[in-house]
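Coming up is one lone chain in structure tokens, specifically the form predicted alone.
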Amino acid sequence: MAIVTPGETTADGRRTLRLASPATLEPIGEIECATEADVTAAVRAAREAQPAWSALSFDERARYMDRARKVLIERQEEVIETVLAESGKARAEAINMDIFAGCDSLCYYAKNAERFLRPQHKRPHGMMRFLKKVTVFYQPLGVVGVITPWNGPFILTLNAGVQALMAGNTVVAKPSEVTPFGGAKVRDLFDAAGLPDGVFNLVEGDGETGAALVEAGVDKIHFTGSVRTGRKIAEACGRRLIPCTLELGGKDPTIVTSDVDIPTAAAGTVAASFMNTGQFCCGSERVYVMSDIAEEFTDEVVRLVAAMRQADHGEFDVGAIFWDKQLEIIEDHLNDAVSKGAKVLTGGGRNPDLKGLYIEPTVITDVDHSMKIMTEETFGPIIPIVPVESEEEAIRLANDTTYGLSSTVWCNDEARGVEIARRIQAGSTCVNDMAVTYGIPEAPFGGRKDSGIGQANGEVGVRGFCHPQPVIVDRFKGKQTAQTYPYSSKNDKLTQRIIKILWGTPIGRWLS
């Protein structure tokens, strides 16, 4: 729910939050904030359930994921309506981001987690290959805390939860208080799939509840959200010496080269900028286009954006801003840009025809890096366009940011597009496509700089919920080690001769 106001305190002392639709401003529910004791109880339940869950085979865990997938397909309208009610987004986005991606996640990790986590036999190099055998086993960490944001409460809770569960962990999830009901649908999904008690737990509440989860004795925190909160979580995890994965904010650049098909590049840029009403961490927030095509490209972008439909019901393209506090940030960035000389080509403010939290789809030019809209995360339906004289200038400006989550390059020459992509300081880059990295599990997803630490998804993501434990076995049952003592000068000289042979001669270096 986009508008959150305090409610009455319950008889047993729990704070409540009232929630209202960002589209209609009408009340749509209330939640009770879990207390520290509630969070502790959830973690305790997860801890008690984890040994039995991790003892299941991958096939047995996968069967639960398969049941959850079937439930999601059957109940998709229920999930869609929940997501739409608390976000005001377009229906097509709920179908694609939550149902399609949710089914894909459940299916993909059920099929592939065993392959990702099967024991790995490593052949030692040099002389050790004749003496030792090495096997790396992937042990589940235990209890994982999953804290998710308001812009994707269902899919971000589900996707991280599936990976942690398939790795043998149990989960305690805390969705944002702004959109708590989408996150709660993940719990309902697993309950309906028959997941054993304590394996997937959910606590509702605000930042106070999230802080309690970080301190509750979990074995890892997987967090998606703001840089400010991410830093606090990193500090808390560092103090407790537990790992964390942080997917934080972005100010993702798009570079458009001179050789592109302009209608295609313009349409792709519009899609990347307005998906999820611009509230998409790896959506485009800055566009650098070669000056020789800038006017034609900008005209095409404006034409597409001006035709976009915005409404609070029925069919539309651009929905509401999910959270009233985010609306304030977007307006501040727009006002700052205009006051410093930016030119609004279409849109430029609140939609006067809708009573909810709506910013008109907006295109602006005459912007530079002195403006907040080019340096701070805006997270709204706005495209700032900057003409540049060269690809070098575009790359320099793209990297002129404290963020580094994702980026996009539009270039007809694929090889050159890839070369440009490799020079952008971002966690991932798409060439001739909108930001799809998170939707392709095989591609590790994570940020650089202020955009976070660690990576989610695919093999890297699943292994991130495990400890890789090497087990080393001596081929001769310890006879070499048994002869370690006493030390002697004779053995010292022998070892030094071996060192000279192994690393002081060509054949020795080849052997080692």
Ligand code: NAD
Second form
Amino acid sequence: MAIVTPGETTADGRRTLRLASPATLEPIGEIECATEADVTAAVRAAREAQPAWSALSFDERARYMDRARKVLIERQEEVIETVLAESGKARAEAINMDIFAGCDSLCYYAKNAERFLRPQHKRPHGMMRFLKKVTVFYQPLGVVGVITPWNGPFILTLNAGVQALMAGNTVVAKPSEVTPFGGAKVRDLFDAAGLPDGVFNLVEGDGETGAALVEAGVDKIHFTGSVRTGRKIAEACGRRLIPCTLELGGKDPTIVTSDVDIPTAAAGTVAASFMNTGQFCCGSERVYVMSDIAEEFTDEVVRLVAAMRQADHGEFDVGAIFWDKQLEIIEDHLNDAVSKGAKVLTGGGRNPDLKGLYIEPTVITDVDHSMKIMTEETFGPIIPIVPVESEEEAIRLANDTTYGLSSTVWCNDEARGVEIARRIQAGSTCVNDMAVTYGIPEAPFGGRKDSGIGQANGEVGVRGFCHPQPVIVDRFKGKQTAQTYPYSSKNDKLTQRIIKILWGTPIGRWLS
Ligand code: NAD
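The structure above corresponds to the form predicted alone; please give the structure of the form predicted in complex with ligand NAD next.
Time for the whole complex; same chain goes first.
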């Protein structure tokens, strides 16, 4: 990211944005915002390229993804350095979230998209089974707009792009203006993999450019970002009658039961809360722990968090806040909590030793749901811990939110952990693990309530970039349909008799 400030307007009228590193506050570059005309041209290029791209076999499309994977492995340092420069996050996070997950995505969808999208023969029920053959064909939608946020500019653009492409669509991507260089690396990757012109296009810019993309005649928007923007996208897509998938924010709860191994649950909770400096859509943002172990658990969390290293270079665990606007939100939530009685056990504010955008890894207690830190998305390196008297109370508080993205349960008894998980109103839940759903394509990823509409990844995700078109073939070459007219009372009586037999008798219902 970075700190984004408006720059000069170019001679041909494009707005520019200047970016500074969140770690060093030094300038790291500038982007020109694509205009409406640029976006229209990108969509046109994608539209022209789409028929030839979708006419390729799955194997042919997979070969491009395989080449992109090889390029990603070869050029991983370049991607890592770009992501680190604009985010100030820990190197391990760029390696895991961007390179590891990127290679996995390219490989997985190259191998599996054909299986997800092969035509499906369906046997109609009842009498129709004797008359009709049904096959569902997964047709690409056409041109897909992929709009992504700043907290995962490379992987979120790549992963959605790969799925849309393997399904036979072409793509116009619009990464966040806060982290534009990581997003642009996806275009570089596909260019280096030799993708035909117009198949994967990228437009740089801010919300104006994103809004222009929604209006530019695409066939679907795959949006990842905030609830506020998600609502605008949904409205615009509704007006245009195009589908959208909305992967939005969260306020994910963690429940810790009495029987856990405390060091493991504490370490897992810390990992879930601090990954990507807490700027992880399904990172844990509030912890409900059974009161009989609350003190020991909290002490362990504090011990671990206090030992975390924060720095702007070299080896460290907790990096910068990627965006100055997010820093303001985090500070606001902390101040609000403290003013209402929250107790800071470690951390608690800006890191005075670093000049960049750094919030110290923080643990707070004495928090409740009157505070923003327990109800609004904070997106920062903070763990608020609440002792609870029962699992019922934990579940009630976990569900006391407008969000529903992900959630975590730490419970030694696996079956009970799953039972608790099933009662949490969230898109997904991890038991004895942290926020892994996005990395497991077999687990459809998406939010409930304000956290989104639709699901991404795996079979569901790839099919989401298609229209399932049933083709129905009459086994008797239309002979029966050809006898539709003239209507006659004799035929009406016959139909009514059939209705009585089929749904008015046990044997009929069994047959139908
Ligand atoms: P944001 O909504 O501000 O911006 C997201 C993208 O939308 C950016 O590219 C932005 O330029 C663009 N945009 C802004 N206004 C637009 C408009 N009117 N029309 C079209 N595009 C527009 O979100 P952000 O601050 O970049 O990202 C952080 C949010 O993303 C957090 O809430 C986080 O939880 C969420 N997120 C969700 C997931 C998920 O999978 N559910 C994953 C990552 C991040």
